[in-house]
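In the form predicted alone, a lone chain appears below as C-alpha cells.
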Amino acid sequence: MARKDSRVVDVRAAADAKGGVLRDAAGTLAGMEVTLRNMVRATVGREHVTIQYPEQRKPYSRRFRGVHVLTRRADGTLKCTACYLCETVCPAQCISIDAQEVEDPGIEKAPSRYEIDLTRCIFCGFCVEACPEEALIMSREYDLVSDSRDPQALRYGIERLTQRPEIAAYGAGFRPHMEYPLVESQIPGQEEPSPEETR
C-alpha cells in the first residue's frame, strides 16, 4: 500500500539526466586514485608492503598452524602414547598410527608408525588440541613444498616429524595452553625452551 505523501521517482530519467563521460568513468578514476596513492607512498618510502621472499620472511603469530612436530621426552623417546585421539578427531583423516608395546613399565605403548599426509591436512589444529600428552604441536613453518610427484613426498613419518632443524628458523607454533611451558617435552631442534614458550 503506497503512502499518499510519497512521490514517485523515475530512476531511468534521473540516471539519463546525470549521464556523461565523467559518470561513466567514475569507477575507473576511483580505482586509479587508490593505485596512485599507494604508488606514491611506496615511492616516498613511507610504506613497504612487498617483502623480499625468501631472504626476508614475514613474522607470524605464535598461534600459527604450520607443519606438525612430534615432541620427545628428556631421554629421547617419543612423548606420543599412541592413544589414537589425534587420528580419531582429524576431519581430513590424514593421520595414521600403528601402536606397539614398549619395555618401559611406565609407558603402556608407543607408536611404531605415525604418519601425517600433509597433502590432505587442512591444518585445523584439532589433532594438537586432542593430544593429552602435548606430544604433537604445530610449528610456524609455512613454505611447505615438494619438487616431486611422488605421493609419499609430503607424507611425514616419525623421522620427519621429529628431526626438524627448521624449528630454529621458524619457531614453535600452535599448541593448547601456550601460556605455560611444555611439560616434560622437548621440541626437536630446540634444546632450551624459547622465551615465547616460557611466557
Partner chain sequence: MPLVTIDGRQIEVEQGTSVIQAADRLGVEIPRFCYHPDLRPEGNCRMCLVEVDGYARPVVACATPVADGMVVHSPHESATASQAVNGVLEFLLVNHPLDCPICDQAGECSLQDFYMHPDYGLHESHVDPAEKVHKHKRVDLGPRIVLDAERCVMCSRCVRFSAEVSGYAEVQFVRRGNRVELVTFEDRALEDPYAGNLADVCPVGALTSRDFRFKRRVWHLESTDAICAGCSTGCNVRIDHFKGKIERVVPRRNPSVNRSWICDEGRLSHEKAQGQDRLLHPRGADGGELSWSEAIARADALLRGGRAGVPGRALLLGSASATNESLLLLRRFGELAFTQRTMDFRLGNEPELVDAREDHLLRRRDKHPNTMGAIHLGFAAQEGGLPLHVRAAEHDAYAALLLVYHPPLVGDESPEAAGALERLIRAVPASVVLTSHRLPFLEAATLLLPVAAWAEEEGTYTNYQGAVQFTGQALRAPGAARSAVAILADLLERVTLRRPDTSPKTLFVELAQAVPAYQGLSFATLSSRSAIAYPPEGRMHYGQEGFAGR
Contents of the next structure:
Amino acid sequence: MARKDSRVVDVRAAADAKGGVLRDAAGTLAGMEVTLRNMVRATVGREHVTIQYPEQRKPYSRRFRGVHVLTRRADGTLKCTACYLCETVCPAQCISIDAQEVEDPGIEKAPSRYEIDLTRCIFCGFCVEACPEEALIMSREYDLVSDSRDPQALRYGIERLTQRPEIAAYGAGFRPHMEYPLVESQIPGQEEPSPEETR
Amino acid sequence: MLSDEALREIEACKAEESRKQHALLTALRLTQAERRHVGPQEVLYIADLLDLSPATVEGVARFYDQITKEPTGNRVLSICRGISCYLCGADGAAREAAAALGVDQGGSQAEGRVTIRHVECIGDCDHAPAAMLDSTFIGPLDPASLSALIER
Amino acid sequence: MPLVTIDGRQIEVEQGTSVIQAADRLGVEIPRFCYHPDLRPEGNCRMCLVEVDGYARPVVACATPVADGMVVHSPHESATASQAVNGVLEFLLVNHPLDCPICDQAGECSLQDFYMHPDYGLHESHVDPAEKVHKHKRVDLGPRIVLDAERCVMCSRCVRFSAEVSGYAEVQFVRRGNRVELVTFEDRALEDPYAGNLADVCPVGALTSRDFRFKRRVWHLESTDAICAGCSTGCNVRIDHFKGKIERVVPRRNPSVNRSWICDEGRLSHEKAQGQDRLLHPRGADGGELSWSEAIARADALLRGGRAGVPGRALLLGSASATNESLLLLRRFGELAFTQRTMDFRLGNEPELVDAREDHLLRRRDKHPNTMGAIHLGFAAQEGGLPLHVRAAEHDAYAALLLVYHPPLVGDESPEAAGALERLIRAVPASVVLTSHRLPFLEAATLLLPVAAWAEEEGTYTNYQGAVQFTGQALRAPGAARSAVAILADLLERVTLRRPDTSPKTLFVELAQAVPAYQGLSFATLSSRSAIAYPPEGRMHYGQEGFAGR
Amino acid sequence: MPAILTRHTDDPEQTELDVAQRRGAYDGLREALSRSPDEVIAEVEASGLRGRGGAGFPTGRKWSFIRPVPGQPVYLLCNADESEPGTFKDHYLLRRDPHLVLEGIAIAAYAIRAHTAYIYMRGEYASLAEIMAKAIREAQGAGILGESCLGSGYDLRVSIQLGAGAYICGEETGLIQSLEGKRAYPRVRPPFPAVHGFLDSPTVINNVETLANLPFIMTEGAARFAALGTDRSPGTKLISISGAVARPGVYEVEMGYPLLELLRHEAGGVRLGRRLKAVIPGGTSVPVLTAEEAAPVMIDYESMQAAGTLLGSGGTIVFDEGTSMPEALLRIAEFYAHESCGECTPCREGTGWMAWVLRRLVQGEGRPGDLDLLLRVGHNIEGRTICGLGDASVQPVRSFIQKFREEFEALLPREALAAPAWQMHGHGPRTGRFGPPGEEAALSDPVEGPPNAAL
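Switching conditions: you have the form predicted alone, so give me the form predicted in complex with the partner chain.
Below is the entire complex, every chain and molecule, led by the chain shown above.
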C-alpha cells in the first residue's frame, strides 16, 4: 500500500492570512483537514477508508514491533542463552528470566524461565535490539487481547513465546540485526501471509 | 618407581640447596629417562618425593619439551627442524626417515620401538640436517642408515 | 621520601612503593590484570604499561618502584602508553572466546571494562573467531569453582594466591606460548578451604563461582558492606543481594584484618543464617503464635519474677554472635530491671579461643563474631560459664532467664552447649529466649521471640584483635522477626517507661562511653567505607598481635 | 689468525686433564687465585671483554654489581643453554675443551666470591654433560676444584644442571627459575639477578664462551687481550656458520674480521657455488642482512650495529638464492611461537599470531593487509615484554618483510593487495553503534526496504 502524505499545517499562519470570523473558521477547517478529506473520499469517491476489523486486517511493515517470538536453533532448542540483556535494557521492566545450566558444553546456559509481561510491555523493541543472537525477535501480531481478567493471561512464558500459531497470520516483525536467516523450524508459521488472506 | 641410582641422584640434588624444588628438574629428567614418560602416577610420585603439590610438578613437567606425558618408544629419534637444518633439507630427510622406520610423521611410534620427535634447533647445525638418537648426535641425518643405527 | 608526578599530579610515597600503588593513591586509574595489592607483583600481563620520562620504553607500573623526581604518564594522557596498552589488550583478546552472554563475570570483567575504555580500548578486531586457540571449557573444580581455560588471560593471580596465600598450590599453568592453559592436576577438585577466593582474584571469567553460577547478572545486584559472622576474625565482606535474597558474599579488602580474602565457610555462612529453620513468629510455651505486643507484655511479666530482689534471681545470657549495640541494651536492661542479676555470654570457653587460629590464614576456632565485644561489655565479669549456671539453676538459683541466641554460622553448636542450654531452660521457671532459628534445645522455653539473623540487622562487632567493625543490614528479617535491638528496646521501655533511642549513631555513642576500651571511637569513622576502627593503642584486651597471616 | 679459545680444540685428547694441563690449563686459575678477587675483576674490566651470549654487556662491569650480603651465598651460573637457532659454538667448546670452560668458571666464581657454580646445559647436550662431568671429577680429584682450589683456601663446588628442552632457559632469569625447579618464566626486572638471583641470592650468569676467554686474560694479561680485535670489541669471537654454506662449522676470528671474507674463504662460500641471498649474522634473533648489506660488515659489535643488525651469538645463517624467504621466515616464526614461554601477554599471543598469519600466507591463503598486520603485531610486541624473546621474535619478521617484501606480496592473492581487510572476511570497523555496516540503510527505509529479505 502507498504511503500517506503527511504535512504540517501551520494553523495560526493560515488563520492570520484570512482574519475575522473567517479566520476562526479556517482554523477549524484546517484542523479537520484529514477528516474532511476522508469524508469526501468515502461519500463522493465511494472509497472505503475503514476496514471491517477483525474480519479484515491491515498488513503492517516488516519492522512492526508486535508480540515477541523466542526463536530456536535448527535442533529445536531455544536459542536464548539467558544473557539477561533484554531484561536489563527493558525500560518497562516486563521481562524476567531465570537461568539454568545445560549439558551441551557449547551452550552451557539456557533460561529455565523466560517471561514477558505483555500488559506492561511498551513494544519499544529494545529487547530485540539488545539480543546478540537473534534469540528474541518480534512478530507483526498487534491485536493482543485476553478474555480473562487473570493477570497471568498476558504473561507469556517460554512455551507461549515459542509456540506462536498466530504468526501464520501476521508474519515476523522487528529484526534489526538480520545476521541469521530464519528457517522454518525456528518459528512455527512464520511464512509470509498473502495480502488476500489478511484483507 | 625409580632406580636406587636415580633416587640417590635426586637426593644429592635436593641436598645441594635449601629448597627441595631445586631438584625438580633433575627428578623429571631422571623419571623421563627411566619411565619413558612423566604421567600422572609419576607426577604424584615426584610430588611426594619433593614435598610439592602435584599441580606444581605437573606445571613444570608440561613446560619442557623433553618431558612427555605419553610414553615414548625405547629409542627417541629427534629430528631438528631449526632454520639451518631447514635450509639443508631437513623436511625431506625427516619424511624419508619416517618412511624408512615406518613411523608416522610427527611423533607416533612403531611397536613401542622408536618415537620420532620434531624438535627445534638442537645446536648441531654444522651437521645439518641434524638429528639425535636419544642423546647422541647423529647428524647429518641419513635415512638409509637409520635402521642399522637404531639396531645397534 | 620520593616525590613522584603522575599525570601532572604529585604525591610523596614511601621508598619501595610501586608506580601503580602511587597512582592508586592519587586516584589515577591504571588498567591491570596481574597486579593485586595482596599478591607479589609478577608483571606478566603488561597491561599497566606507563610512560616514564627518561625511559626509552614503556614500563610496567606494578613492578617499577618509584624514584624521586620520577614523572609518569598513564595511558590517559600519554599516546605512547595508550598505544602500548591498546596493543596488549588486543593480544589478550586474540584468543578470547568472547562468550560474555554466558559468562558470569560479565559486568565486572576487566577485559570488558578496559576494552570499552576510550583511552586505550575499542580497537578493531583482526582475528576470525574461527581461528582461535581452543582450550578446556567448563571444567568443574569441585563445589566452589568452575574453570573456563579459554577465557583465562594467564595473569597468574590464582596461581599465586594458591601458592603464596593459601599454600595449597592446586592450580598451575601447563604448556607454553599461546597454548598455556590453567589446570589443576588431572582436573582434580580443589581441596583448598579458601578456594572461593580464586574466583574473586580472577579478573576475567576463567574462574567463576559455582555457588553464584548463572544466578543473576551482577549489574542487577545490590550490595551491602558487612562483617562476616563466621568466626572471631571479622572478615570484611560485601553482601550482594537481589530482591531480598543473598546471591553471594565476597570479601572486601581490609589490609589489617583479612586483606582481600575470606574462607569458604564464611562465604557460605549466609545460607545457614537465612536457612529454612527460621523462627518466624513469637511463640508461647503452648506453641501458639503471638503478636509482638502480646509477646512483649508476656516477656515483661515473665521476667518480673526475677525482679524480686533475691540475690541471683535473674540470669541474662548474651550472645557472642549479637551486635555490641544489642549487648549494650541487654546489659542496660539487666542493670535497670533487676537489682540482682547474673550476666554472662559464654557457652564454652570463648574467651580462651577468641584469638586461637584454626589455620595459618584467617579462620579462628572461636566461631562467634563478637566474643571480644561481649568481653568488653563485661558479660563475663564473674566466674561462671554455662555449666556453672546450669548447676545453679538446678538448685533454684534463678527465677528468670533472658537468653539471646544465634546459632553459629560455621559448624554446629557443640552438643555440650546445646545440652546445657536445654537443661538450663528447663531448670529456670521463666525463660525468655530470643533466637533467630528454631532449635530443638530451645523448644522448652516459656517464650520464644524471633530475632533477626546475620545480615538482617546492623551494628558493630569487635573482632579478636579488638577492632570494632560496622556490619550493615542487607535484608529484612523474615516473618515477624525483629532486630535484637528493637526487642530489647521494647523490654527496656517496660521498665523505664521511655523507649531508648535505637539509632545506630546514638547507640554507638553510648557504647563508646560505656566501654573504656572504645573511648575515642566515633560512628563517623566506623561507618565509612573502611568500616573499621581500632581502639586507641594500649586499650586492646586480646589479640594484640594484629594480622600476621603467612 | 690468533686463537684464544680454539688453540687446542683440534686434539680429541684435550678433554683429558693431564693433556690439557700440559698445555697450560688452570694456569690462569692459579694466577687468579694469587690475586685478590677485586684485582681479578679489575683485570677483566681492563681487558674490555664483553658477554658473548648475545647482549655484549661488559663482563667485568657485570661482576662489579655483586655486593655480597653476609650470610647469603653468591652464585655463578654458567649459561650453557645454547638454544639460539644457528648457534653451536658452546657445543664446540664444551665438547672439545671442557677444562678451558671449567677454568673460566673457577676464575669468575673466585672473582665474585661465589663458592657454588652451576653449569646449566640444555637438555639436548646430555652427551656433553657427560664430558663436562668427567672433567669436573678429574679437576676435583686433582685438587683444582672442590675444597681449597689449588691449595689456595678458596672452595668451589661446580655442578651441572641439565635442562629439558626450553629455549627460554637461556634467558638469564628464565635459567634461574628453571634451576630453582620452577616453570622457566623470566622474572621482571628490577630486581636484577645481581641482587636477587638464584634462590634470592646475588647471582652472575655468564655465557660459556665468555668464561672460556678468562684463562687467556689471566695468563697473558688484559693488555694482550685488548690488543686483539677492535677498540670497543676486543678479543676474538666464535662464529658458527650454518645453512647454505659449503663448510659449516665453528670458526674463531678476531673481532673486526670481514663477515663475507669468513664466509667465502674459511667456510668455503655458498653451497653448490650458488649466489648469496641473505645472511643472518647473530642467530635468528637479529635482523637479516641482504647480500649487498652484508658486504661491508665486520664481525664486531659496532660494525654490526651500524649495518642495522647485531653480532648476537655469532650464529651465522646463510641463505642462498634458491631460498624462499617467506617459508624460511615461517620456520623461524614457528620456532618463536613454539618457544615463547607464555608468561607475558605480547609475546605469548603475538608470536603465535605472527606464525599463524605467516602460515596462511605461505599456504597461499593470505589476506589483504596481512603484511601490515604482521608488522603491526611485531610493533605491539617489541619493547613490551618481560624478557628479550619478544623483541627477538620481531627482528626476523620485520627485517624479512622489509627487505624481501616483493617475495611476500607475490604470495598474496591478487585481489588481496588492494581491499581493506574487513571487506574480505566480513567483520571489521563497525560504522554505527548498533551493528555491522548496512544496517543504517535498513533502518532508514521503513516500508519498502528489504530488511526481512532473509525471511
